[in-house]
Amino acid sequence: MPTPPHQLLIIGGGFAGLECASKLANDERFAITLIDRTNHHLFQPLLYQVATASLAGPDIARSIRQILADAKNVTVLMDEITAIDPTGKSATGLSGSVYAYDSLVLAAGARTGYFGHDEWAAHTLGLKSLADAQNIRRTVLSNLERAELSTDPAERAKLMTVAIIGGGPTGVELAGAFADLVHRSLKSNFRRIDTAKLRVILIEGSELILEAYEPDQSLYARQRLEKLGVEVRNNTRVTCVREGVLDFKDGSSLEAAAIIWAAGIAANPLTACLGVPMDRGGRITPNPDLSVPGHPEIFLAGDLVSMKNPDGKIVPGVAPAAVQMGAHIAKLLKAEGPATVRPSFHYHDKGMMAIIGKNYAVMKSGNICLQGFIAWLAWLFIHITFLVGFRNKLSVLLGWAYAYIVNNPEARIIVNPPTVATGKVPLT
């Protein structure tokens, strides 16, 4: 009698989950169910370009079913997992379905984290999903339209202020892209307002932006942003976020119609179901092989993981790390046997980079540090390379080329705009 296939449940169709499923595709020893709350895999490193109208949403997303269409042993389901029962080896979806497993790969990703102040979410815009990016774009562009209608100088000033909290790569890239958008692309589009007066304010609580980079790269990034017209505020801690208002530790406040939170992330709440210690962001430190302590059949990957390499360096929450984790788990499962000794996961650092508006970027890879146009070209090449497999890779490249030449990105249509009277986005 043939041995039944190993039931593998993968929660999350991001870089880690997709890589694991792809590595085990058409291996008859495994029956794989991949579950995600959306039907698409998202290229998150380019989310900020959707938020700033440089790219359309479909340019950086692709159907998970389409990607895994040739993997006959993989079933893709769109459901949101709400609970995991490690003892019963099952997971429950929002649909009410219960999914049994022999092994589980939990790669459900992260959400925006507010450092214990979840009430601030109601007054800010996060950037973790395609819907988030489209909401940021809709809000900022709609605010400009409302400013064009307004005759009140104070209201116009508020509508033309974008506050970005967090001086990491996401915050820096958003700030540079918004500055490019208003100072280059939109400068001749309005008649009653001067878009050059739109204030883009980057707020960082520590002394430097891009702290993970070299100090001279951080300084370079700040100088480039300021040359683009971005106001960079270091050593500025937010103590309260209200509707359209930020309060700071020094007692000052700032009115802004668009407040974007790029200061932190928190793990998917599913990690709480596993009954093991978590850090304040909900992440778990797994065993060296990426399994959950006490549950060798459960693996963690991506933004849910808090761990260090054998050399003591922290494994960053970036796409290359997630891909390597997914591949490592697949390799372990393929080699699994009664006497198998599982090797430890080791992240091979591919470096990091951040773009600072048109033609400028910073890049750090080992002992190699680049900045300026060369780093920007490297950023462009690497991101196009990572987009391999996306049917719209050529569309992205052509869109970038067009925007580069004419300074006029085409993804500026406002879908489902807020009402003029309230500024609120309709629910339907």
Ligand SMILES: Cc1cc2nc3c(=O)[nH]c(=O)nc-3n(C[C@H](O)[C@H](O)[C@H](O)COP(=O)(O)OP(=O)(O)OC[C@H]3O[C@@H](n4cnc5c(N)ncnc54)[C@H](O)[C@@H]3O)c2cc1C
Second form
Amino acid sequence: MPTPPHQLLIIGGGFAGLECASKLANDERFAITLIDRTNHHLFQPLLYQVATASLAGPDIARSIRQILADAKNVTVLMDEITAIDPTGKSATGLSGSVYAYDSLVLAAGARTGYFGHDEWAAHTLGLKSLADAQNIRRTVLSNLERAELSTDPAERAKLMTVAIIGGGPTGVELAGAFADLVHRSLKSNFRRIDTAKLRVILIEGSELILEAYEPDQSLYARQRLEKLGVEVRNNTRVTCVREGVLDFKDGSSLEAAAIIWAAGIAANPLTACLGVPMDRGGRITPNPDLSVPGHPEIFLAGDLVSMKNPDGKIVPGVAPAAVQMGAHIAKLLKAEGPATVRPSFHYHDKGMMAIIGKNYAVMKSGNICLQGFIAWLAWLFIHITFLVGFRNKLSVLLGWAYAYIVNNPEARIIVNPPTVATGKVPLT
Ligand SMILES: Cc1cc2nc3c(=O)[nH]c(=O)nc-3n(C[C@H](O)[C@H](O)[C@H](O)COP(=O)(O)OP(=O)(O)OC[C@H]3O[C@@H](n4cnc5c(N)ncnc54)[C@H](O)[C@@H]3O)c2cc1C
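Other form of same protein, the form predicted together with the ligand, not the form predicted alone:
Starting with the chain above, the whole complex follows.
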């Protein structure tokens, strides 16, 4: 009697889940079900370009079904997993379906985290999904339209203020791109307002922005942003977020019609179903082979993992780490036998980079630290080659090249705009 294939359930078609499925594609020993709540794989590193109207949403996403079309042993389903039963070896979806498994890979990523202040979510714009990016774009572009209509100077000033909380790579990239948008691309588009007067304020609680980089790179990033007109406020702690208002620890406040939260993430809440200890952000420290303590059949991969390399360095929550974890699990499952000793995961750090407006970036890889145009070129090259699927690469490259040459990004259409009177998005 032939042995039935091993039922592998993968939750999440992001960097980790997709890599794991791709590495096991067409291996007949595995019957794989990959479940994602969306129908697309999203290249999150370029979300900020969608948020700042440089790229359209579809440029940075691709259908998971399409990517895995040739993987005959992989079934792709769009469902949102709401519960996992580690004892019964099954997961339940929002559709009501129950998915039984022999092995499970939980690769459901992270969500925006508010350090225990979930009530701030209602007054801020996060940046984790395509919908988030489109919401930021819609809000900022609509605020400019409303400012063009307004005759009240105080209202105009508020509409023309974008506050970004969090001076990590996402905050820095957003701030630089917004500055480019209003100083270059939108420059001659409005008649009553001067878009160059849009205040972009980057707020960071600690001493330095881009803290993970070298101190001189952090300083360089700050100087570049200030040259672009961004107000960088270091050592500034937010104590409360209200509708259109930020309160700070020193007692001052700031009115901003767009408040973007780029200060933190928390693991997907599904980690709580596994019944093992989690850190404050909901992340789990797996065994060195990436399995869950007490559950050798459940693996964790990507942003919901908290672990250190054997050399003691923290494995960062970045796309290459997620990809490497997905590949590690696939390799381990392929080699699995009754007497095999599972290998430990070891993250190979290829470096990190952040873009600071057009033409400038910082990059750190081992002992190599680059900044300026050369780092920007490296960033451009790496991000394009990393994108999933040739069709996307080509269209993104052409779109970028066009916008770069003419300073004229095309993705400026406001879909489902907020009503002029209230600034709220109407229900359709
Ligand atoms: C704005 C931004 C910029 C970034 N920039 C960079 C960068 O420049 N370089 C870099 O290396 N990294 C960057 N990152 C981080 C990088 O994107 C993540 O580390 C990476 O996406 C993690 O991969 P993952 O597979 O763990 O999760 P994800 O890629 O987030 O995938 C998780 C998947 O799970 C699905 N999912 C979630 N919950 C459920 C559920 N309940 N049921 C079913 N499916 C579910 C989601 O739809 C998603 O497709 C950035 C992240 C953001 C948000």
